[in-house]
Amino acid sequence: MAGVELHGIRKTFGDVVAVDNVDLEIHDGENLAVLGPSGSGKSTLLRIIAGLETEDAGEVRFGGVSQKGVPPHLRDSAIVFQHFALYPHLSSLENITLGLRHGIGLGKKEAEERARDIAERMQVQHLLSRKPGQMSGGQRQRIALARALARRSSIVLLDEPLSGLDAQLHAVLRLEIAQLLRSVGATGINVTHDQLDAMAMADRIAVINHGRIEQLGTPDELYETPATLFVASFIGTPPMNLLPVTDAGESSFGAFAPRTGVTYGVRAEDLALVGEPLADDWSLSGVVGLVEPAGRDRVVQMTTAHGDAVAFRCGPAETPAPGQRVTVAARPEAVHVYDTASGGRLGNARTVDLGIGVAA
């Protein structure tokens, strides 16, 4: 098995500056996610990994080898597309044995014999015999996955392989993709600008934007210490309320005077409905515009009076009504506090010194 090593990738399409000097290693036996929006470089990177794009700069590595010169059907990965790739006219035992007998030379007994396999530990071996178009989407892709399996490659490129296919056979596929990657002990790379997929399937996390690479780290890492305002911003639902300074040095957080530059966060359920705020903690209040049932829960939307939309979480027996105006509070080290022009975390209100007399 191997890892791989991104050193300085840069990629540009004319005037666009597609990936930016990326650096990133993945761990060898890792599932990491590339999580970002439309645009954002990510699917351009994977492609540069699997020798589909060849990069400007920079130079991208398997087990330490470089890749540089090295044709996608000769590099120690396989792909699934988003949009499976299956040959129509081929049955799932042909489309999973052409690659391994004319990609990489396996005589037709042994291909046929791999493909057995990996479609038994799938439990697909049923479909063997099918077509594509006698096959629902979310069986053409457990096909597709067994083709890029049935190669054992060190490394398993994931191109935004669920996109497309309804909720529920959503979840379960990429709980059955996560657990197949770790008993075959493959490298995972998975593209993908869904949240919950990244947060499910991944062992980390690299957030992109712009063809730079944001933060890597764990789930719960880039949940509960976002390192910029876009990481903020992107994970999480809701997303976390950012509360912006203005140049007068007024925020929806009114009782405190904070300096100017500064842009707060607060997660949702970090808000909590008060009548009377603690000493220290920082409260805002805000008129409920929408209720929104969520389990147990209801995801509350006020407005304050700066303009801010803010959202909290309350249990049922306690929501507001539309149009009530309430108050709710965090405490400091709830609230993080970013640089506004850089983007970048500084803490949080416990520990930076925000000149307002309440830090640490």
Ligand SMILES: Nc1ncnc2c1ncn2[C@@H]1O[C@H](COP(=O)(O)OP(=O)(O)O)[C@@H](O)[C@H]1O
Contents of the next structure:
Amino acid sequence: MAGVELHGIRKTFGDVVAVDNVDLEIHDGENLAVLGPSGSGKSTLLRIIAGLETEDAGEVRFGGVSQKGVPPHLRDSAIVFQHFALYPHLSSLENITLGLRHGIGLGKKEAEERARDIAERMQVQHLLSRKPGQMSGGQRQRIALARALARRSSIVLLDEPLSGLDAQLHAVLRLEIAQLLRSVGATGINVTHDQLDAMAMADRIAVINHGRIEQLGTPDELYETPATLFVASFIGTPPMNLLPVTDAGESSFGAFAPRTGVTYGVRAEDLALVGEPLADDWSLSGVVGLVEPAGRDRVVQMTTAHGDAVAFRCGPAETPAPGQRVTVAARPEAVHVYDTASGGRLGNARTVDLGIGVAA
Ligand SMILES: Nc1ncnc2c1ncn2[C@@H]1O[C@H](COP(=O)(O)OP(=O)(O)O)[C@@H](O)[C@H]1O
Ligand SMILES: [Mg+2]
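Taking the form predicted on its own as the starting point, write out the structure of the form predicted in complex with the ligand.
Expanding to the full complex; the earlier chain stays at the top.
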């Protein structure tokens, strides 16, 4: 078993900086998700860990041992790709054992034993005799995963292995994978653009943007205190409302908190409809637009006089009608304060000096 350390990893393709000075330490047995939008460098980073791509600078270590110059098949890692390829003319059993026999040189008997063992753990024994054409997308993906896990590598690398599957299967498989990785004690690195996948599967999440890690933390830490405007806008459904203050000290909060150069962030679930806000509440007024059912709640969109679109949640009984003018308020602790230029978090509206009470 082994943890993974990344030290100053950098990779460029021509003018494109795909991975920009990434430092990460993934503990032995941990499930880490690397979460970011398309093109943010996730696959490149994973391929560098697997040895399929060579870093321009920096070093990858497995269990403290540098992997410089170690080819992919000699690394203690297995990778599952987004577009996995099973051999169409081979059964699942043959697809799984092929990698074990040619990849790590096991004999036929031992390879089959391992294949049956992992198939049992994944409850896909009944699929072992089928060829890919005789299975659904989800079943094929389970077999592709079984093939990777049968190697019994200490480190399992997953490159969006669930994209392309329908939402329901997606939700089932991501939990299965997370459980399976825990049960075999593997260190898992799962790259995804899907925050729900990351939240459901990972012990910790590294949010990546333009090849840089913007924040590393538990799902709760990322949700509760996003370290940057990017993370704030990327995590949460709907994303956090971000309300910049103009150079004149105006924002959707009016001239109430006129500190220039900051952006206020408040989540839909931290805003509540109010008649008369409490003295130190942060309130926003606007005109209701779309109302979206969200399970037990409604997500209501409104537009403030300042021109920001703001989403808030409310119960079905109190849902206002489109066109209605409403006021919502949050506690100051729930109002995040970001530096607009750098995107970094300064604190919340209780802890940061915002010049409240000073005329703009
Ligand atoms: N082999 C390559 N040649 C040129 N550019 C590449 C290559 N691989 C990736 N890139 C570029 O590097 C950036 C990161 O790509 P990638 O790691 O695939 O992102 P992600 O997996 O997050 O979508 C993108 O701008 C992509 O176009
Ligand atoms: Mg990718």
